[in-house]
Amino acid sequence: MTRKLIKSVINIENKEHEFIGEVSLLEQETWGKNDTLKIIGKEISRIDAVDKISGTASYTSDINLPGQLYGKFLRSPYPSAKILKIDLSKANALKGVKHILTYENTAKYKWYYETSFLLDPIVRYEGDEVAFVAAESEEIAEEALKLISIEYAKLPFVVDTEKASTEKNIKVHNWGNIVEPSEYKRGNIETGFADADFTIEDEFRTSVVLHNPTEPHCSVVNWDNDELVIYDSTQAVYQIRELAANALGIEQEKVRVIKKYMGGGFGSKLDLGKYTIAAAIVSRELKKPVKVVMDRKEQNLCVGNRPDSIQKFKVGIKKEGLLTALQLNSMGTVGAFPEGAGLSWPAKTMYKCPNLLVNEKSILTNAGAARAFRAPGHVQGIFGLESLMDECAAKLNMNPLEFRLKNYTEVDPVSNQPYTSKKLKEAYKKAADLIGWEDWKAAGSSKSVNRIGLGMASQIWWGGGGPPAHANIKLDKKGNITIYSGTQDLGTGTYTFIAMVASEVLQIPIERFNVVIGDTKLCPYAPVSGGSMTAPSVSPAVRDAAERLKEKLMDTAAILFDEEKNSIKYSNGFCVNSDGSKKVSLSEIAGHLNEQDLLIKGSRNENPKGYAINTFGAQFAKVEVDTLTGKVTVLKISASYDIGRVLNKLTLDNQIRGGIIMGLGYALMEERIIDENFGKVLTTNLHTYKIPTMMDIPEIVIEIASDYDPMISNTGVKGVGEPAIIPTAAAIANAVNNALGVRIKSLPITPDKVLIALYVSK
């Protein structure tokens, strides 16, 4: 037996899902250090590179069908009204209109959130969806929005969270406006704060940020008799095909989900959008394709966004900086349906810390849902932990990177479990050393005009991914060989990597391999590509896929050469006897197969029971601040991180730079800004939401920490993409109080937090 089912529970996006699948058995050695391999860990230009820059690549939004039919929402105006009558018939008298959806004609379909309709005769946001218009173009679906007459009934509304928590008269949904709130303790709270030689309480604020992918969100739909194709931009190819099988009440198998390219998601592609329903219902009822693309207006109303937080810490310490206690309550707005606000996971995890209470609160208001978004909670977390860490270590005069060095923990100290592998104080060092640590008291010291300031802050994540997960390869009789696996790419390389992962087994070139990635109905099931599960649980089932296949090519060779198989070698592609006088290679080995393709299955061993498994990073940033406009500049970022193998050095280059460029814009600029009068969103584009440009990108240099994780898998990979982000809007907050001595609070740090900051001090 070379495979087993198991029961798994793996952490995607800070929940938990548990999964049965099946797991390989075939023991395989985890690859040594990166140094003893000839393709991994090598920088190796992206084998879809030519494709991208030819703009000969074509994402979902460039499909484009015969026939096809063109898909528009109209959007409530109001943040909560309902809808009293709908006129429809100048819309439907324009040419070209060919149907036209509204919560009269769709009242059976229960939205999965099982808390309103696919389109619900309530709304509760700006842009909430309202009516559903399929034209022969896109300008005609457009017009048609403006020619349906809507009667609305406008209802109170609540946008603000804190008045959101306590509001008893106005209510998002019946039952009210909090989505079940959690606690966590262990120890005894009070014993710790009585224990302590200092207590400190502080408050800490992050706003509500959007994705904004550079491709918006798309999907273009077409039934092919009884089975529904659906081209979405997505990070999720099978759960989309489960989630849309679910609210369309047919089988799962008729449901094919196809996605090539993609121009980045970020978490927002994780969730099946109203979008790709409303396509999919009138393309049955029409027998044409539909075609949806939101507009960016959309994006930054409709398709997700990262919850606010308010963060109520309160800490107990010792007088040589051990932390005694450690009491967290916390509330964030999720918009108008239920999702998770929770950020607490690094104060669980982050420090040894015996005596711990957590409280939590998810808030309901009257604006666009939230949804995952790159390392959910820990972004948020992490900004009030790590601006806590140093008011701690300010506290006793001591050096912050020592005060979290005092608190280093070795084991989990939730499930007091030890880890697979833990390199954090690896990553401190090589961070603290590339950014001049050295100089962090004297670089707080300045009273001029422009100061400079150094600041560090720490990551956890969980990133080991884990089964089920399975890859094919299939060596047809010419030799070529085609790598198929149900995994996404969202612009960050994973069809490199696949092939890598292979050419390193089997030592043949990378060029050699044909990727199948991102189809229901041609690859095998592989997890979403969120919560940096790709890299870790698709590279060990490839692996696995190759081994074997290498195994079968030797099986044959022995028979070729009327030799015992363990006297048969392999090397760089071909088959060789034992005296080297005959060599075959996996061409002339396909030919002589009876079977017309070889096709071997590979699957992702299962993760060790015992252990937890975490990514580790540290990042400092060096800041310049001017006293007199309150600008902030980021000079420099350094990063460290323990994240397993460096499978492609090039594309971890690129993930953990995208990272701190996005974890800078979280600091500095980007905020959604709703007016509290109207429930208006006033950031709907890219001129009023501010995103990083390449002017406010600094030097940033990298060193990773780790080798490889010995235990997680074949491979030893742990994932970066959320890493990237986690640390590098505490590291910035935390240079900024060096530089002022004067702590900015709340993100994001903008200029007159500074000024007012500053003039509140003197």
Given for the second form:
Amino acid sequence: MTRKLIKSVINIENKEHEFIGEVSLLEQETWGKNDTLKIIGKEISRIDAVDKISGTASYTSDINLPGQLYGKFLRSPYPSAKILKIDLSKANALKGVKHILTYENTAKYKWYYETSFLLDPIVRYEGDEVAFVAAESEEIAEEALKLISIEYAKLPFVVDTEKASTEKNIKVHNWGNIVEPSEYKRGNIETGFADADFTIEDEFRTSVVLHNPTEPHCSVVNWDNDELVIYDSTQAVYQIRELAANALGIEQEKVRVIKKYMGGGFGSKLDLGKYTIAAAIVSRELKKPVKVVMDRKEQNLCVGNRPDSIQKFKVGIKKEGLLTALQLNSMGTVGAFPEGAGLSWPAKTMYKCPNLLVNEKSILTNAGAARAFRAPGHVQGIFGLESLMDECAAKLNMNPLEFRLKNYTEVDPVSNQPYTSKKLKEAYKKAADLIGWEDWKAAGSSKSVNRIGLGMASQIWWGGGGPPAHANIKLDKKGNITIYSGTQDLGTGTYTFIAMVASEVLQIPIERFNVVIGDTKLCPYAPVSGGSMTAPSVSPAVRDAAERLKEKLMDTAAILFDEEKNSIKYSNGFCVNSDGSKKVSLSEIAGHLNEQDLLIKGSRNENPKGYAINTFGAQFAKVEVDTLTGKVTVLKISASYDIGRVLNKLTLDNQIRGGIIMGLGYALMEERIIDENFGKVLTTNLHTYKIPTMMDIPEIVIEIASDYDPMISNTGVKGVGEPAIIPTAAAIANAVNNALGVRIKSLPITPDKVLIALYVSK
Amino acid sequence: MKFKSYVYPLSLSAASAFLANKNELNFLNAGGTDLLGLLKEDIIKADNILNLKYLKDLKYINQEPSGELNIGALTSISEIINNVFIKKNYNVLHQAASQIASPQLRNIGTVGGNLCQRPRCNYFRGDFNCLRKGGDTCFAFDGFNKYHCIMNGGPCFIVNPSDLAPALISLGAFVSVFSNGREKEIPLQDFYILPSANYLKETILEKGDIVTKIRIPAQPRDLKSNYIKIKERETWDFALVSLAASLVLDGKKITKGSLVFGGVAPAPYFSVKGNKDLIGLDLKNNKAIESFAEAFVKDANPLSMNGYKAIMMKNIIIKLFSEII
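The form predicted on its own done, now the form predicted in complex with its partner chain:
Then the entire complex follows, led off by the chain already shown.
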């Protein structure tokens, strides 16, 4: 037996998901260190690099089908209103307008966990969908939007998180403004505070930030008889297949989702878009393909965000530096529809602390709904927790790194299970050395105009991946190999690592591999690309498939040579017999076989039981603060991680750099701003919603602390996509505090906040 | 973005005549970096667009024997930055140009366009019928006003977004305007108007008027000048507060000079009294600098979210003085 069915529970983006799926038994031992391998861990250029750089790469928004129509949403200009009257006569009269959906002529497709509909007569945020126009061109569709006349009854609204949390009269939904309050207890918080020599109370805040991927959200849909084909810019082809089928009430097997290349998602492309379903409805009705591409304003209003946070902490510490108790009350807004704004996992699991009490609330406001955003909760949570840990260290006149090491934990404090691997101590050391931590001085030591500061922060995340995840491998008669997996490439290098893993096993160049992913009709199931689980889930399945192919090749060679199988040696794409007199290539073997026999399935193994699987890491920041202008300049960031095995050093560094740059934006400039008098977003383009530019990016140095995880899979890979962003803002904020001797407790740390804080502290 | 026609006038007078048509809303495209955004976001409605790219006569940087410098209105920002003479003799102008927007925008944006650009107020640029767009309320006043003015505000509270304007005014520059078939020249500082005079426009330009030239008078040989711009990100960002200074020093004492601020008022801001008090200021005397800077901020009248600009304004003076010596 090489496979079995299991029930698997995986934590993706703070939510536990249960799957029943087939796994491979872990037959192959984990590879040794990368220096014993030929291609894994090296700096390998992407196999799709030429396609992308030359402009021939086809992204979803590049797809055009014959006779296609263009869809556009009319969106509510108000944060809360009831639609009283819809007049489509002028829009319908416009030449080229083919169809208009409104709530009046469209079935009630349930949306947002059944709290609303695809088109709802009540609109709950500025940007909420009101009508969907399909026309012969995008320009005509836009023109038609201006001709639709809607009479609204404006309703009271609330956009401030704190206000909404206590608001009695203005309710976003009739059942209230609070979603899933949750409580977590460990030990006894009162005893913990009684044991403490000192207690510190403080509050930290973060802003709502937006994903703003380069490629906008988009779909091109078409019905091929009764099969719905969706080209979608998505992080999850299989999940979109399921959600779209459920939304439309059709069988999943009747939906095919395709995504070849993508220009970023960061979590905002894990969900099914209303645009996809509206397009599918029109397409079914008119029997024509429909294409919908969001514009930048829609990107900033309607396709997700990271909740803000208000984090109230109380912490107890012993003189010698041990945490005795930690209390956290937090809230954050999830926008107008239920989502989660929890952020307490770092507080629960980063450090050894026997007594904990956590209360969290997700608050509804009349704004765009939140979606998973690169390490949901952890980015906010680490900023609060790691700011607080710095305050603890300062209270004890202790080096912040030493304080963290005092509270280091070797077991997961929630489950009490040991980790499959934890090399955070090693990561601390490497990142500290890279930044020059030996120069660290107590906060506020400098009195000059331009002050240098050093700061650090730790991170924890899941990222171990898991089953079910499959890969099929197919060998043709010319010796070309195609690998199929229902995963997807977000721009992070999935295509390349799949070819690398197979190349490592089969010892032939990566150019010989053709990788087909992101197509639910061609590829076996693989999980969503969220939760940093793509590489740790898919790479073992690919290795499994490649190893099985190798076995099969050797079996065949044994028959060809008329020798025992265990006398056959495999080397660089050839099978060689015992005395070396006979040699047959992989393609020659393929020629002897019926091709169908060489379609082989590989699967991810089950995760080990009784262990916690996490990634760990630390970032250190060196900043300069101009006390006259309030401007923070990040000079350098060092990063070190335990993320298991490095598959491709080039794309790994890319991903960590990208995370750090995104984290820097979160720390210093990114912020969705809503006018509270009108409930309208003021930052709806990339000029007013400020993301870092080249000039803002500091020197970044990266060293990986781990070789591989010895227990989780045959590749020992953990994910890095989310760990990359988690500690950056906290490290920068701690460095700013170190430079100034004054702490900025809300993000982003803009010049106005720095100047006001310095002014107040005088 | 829809309009009747897109016109390429071949002469200034033709452009002016077309532009002056009383029955139509016509706009100049001198680079388009602001205009296209205004059109695309439906901030303005246009009947016709006049692209000035064939008016080659308006694209020059001329150094006159008298020491004057003349700059054509269609000169690109990049051309200002790359001009060696400007870099050597008018540091304030070089620095201001270098900090505008981004390299791509500087390549296409022009001097005339920079001086005439519309405000960046979130409400003016957003889906709000604000005072400046013909409505009856300034929504920034009790709304989000972090980036708004602390000087000379009311009834509208925009700031002038230009980086070149403070630099040029500090150099005593003049602007030429083609109007009704002839060119007139006025001091650049008189080119801008405050909302209290007219909140529907930012300059004195009337229908049909076209900015043609900037003239910078000859400067003292030992001019020390600089431009500091405080922004939230390093590039493609407008000033929170900026300061242009053109000074003549005798040792550490200022004998002549002018300070002009960006980001604090609806027009480039300078204080006649402040510039008078500048004379004789000793840059070694920190106390004197402090009280001089303090005096500049006295007139500040911040809104709910922009009090920091008063601190910033004072600090930027201190910073500029410390860097100029």
